[in-house]
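We begin with a single chain expressed as structure tokens, specifically the form predicted on its own.
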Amino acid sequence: MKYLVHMDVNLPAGMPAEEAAEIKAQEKAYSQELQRSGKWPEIWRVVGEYANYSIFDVESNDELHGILQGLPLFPYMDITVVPLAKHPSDVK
């Protein structure tokens, strides 16, 4: 099942720089592991924002929910999930 996911990150203004850097490093490692596994095949930065649009390819809603909750930045994100279906005009 494929999903379009929008993640908007809002770190607290008073978060110490060292703590923010550590969470971002953990997030990068976690997301890159998911990308290598094929579960997170695409990630696109939103220009001028601390946000992204991503494609996830997972087995179920529950699997996606677990992946998103596992993101180190999850407590600081606003997330929107859109389930995707194959378009009948797609030539691929």
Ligand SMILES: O=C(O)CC1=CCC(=O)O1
The other form holds:
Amino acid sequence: MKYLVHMDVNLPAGMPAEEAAEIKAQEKAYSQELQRSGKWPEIWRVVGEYANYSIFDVESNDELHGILQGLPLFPYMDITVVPLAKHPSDVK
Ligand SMILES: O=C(O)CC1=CCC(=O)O1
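Now the other one: the form predicted in complex with this ligand, given that the block above is the form predicted on its own.
All chains and molecules follow, beginning with the one already shown.
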């Protein structure tokens, strides 16, 4: 099952720089492990924003929910999820 996910990151203004850097490093490692597994095949930066659009390819709503809840930046994100179905005009 494929999903389009929008993640909008809002770190508190008062968060110490070292703490922010540590969470971002954890986020990167978590994300790259999932990318290598094939569950997170695409991640794109939104130009001019601290936000991304990602494609997830997972087995279920519950699996995606678990992955998103496990994001180190999850407490600081607004997330929207769009479930995707195959388009009838897709030639693949
Ligand atoms: O920087 C972001 O868009 C948040 C994020 C998600 C995965 C990652 O590595 O960073």
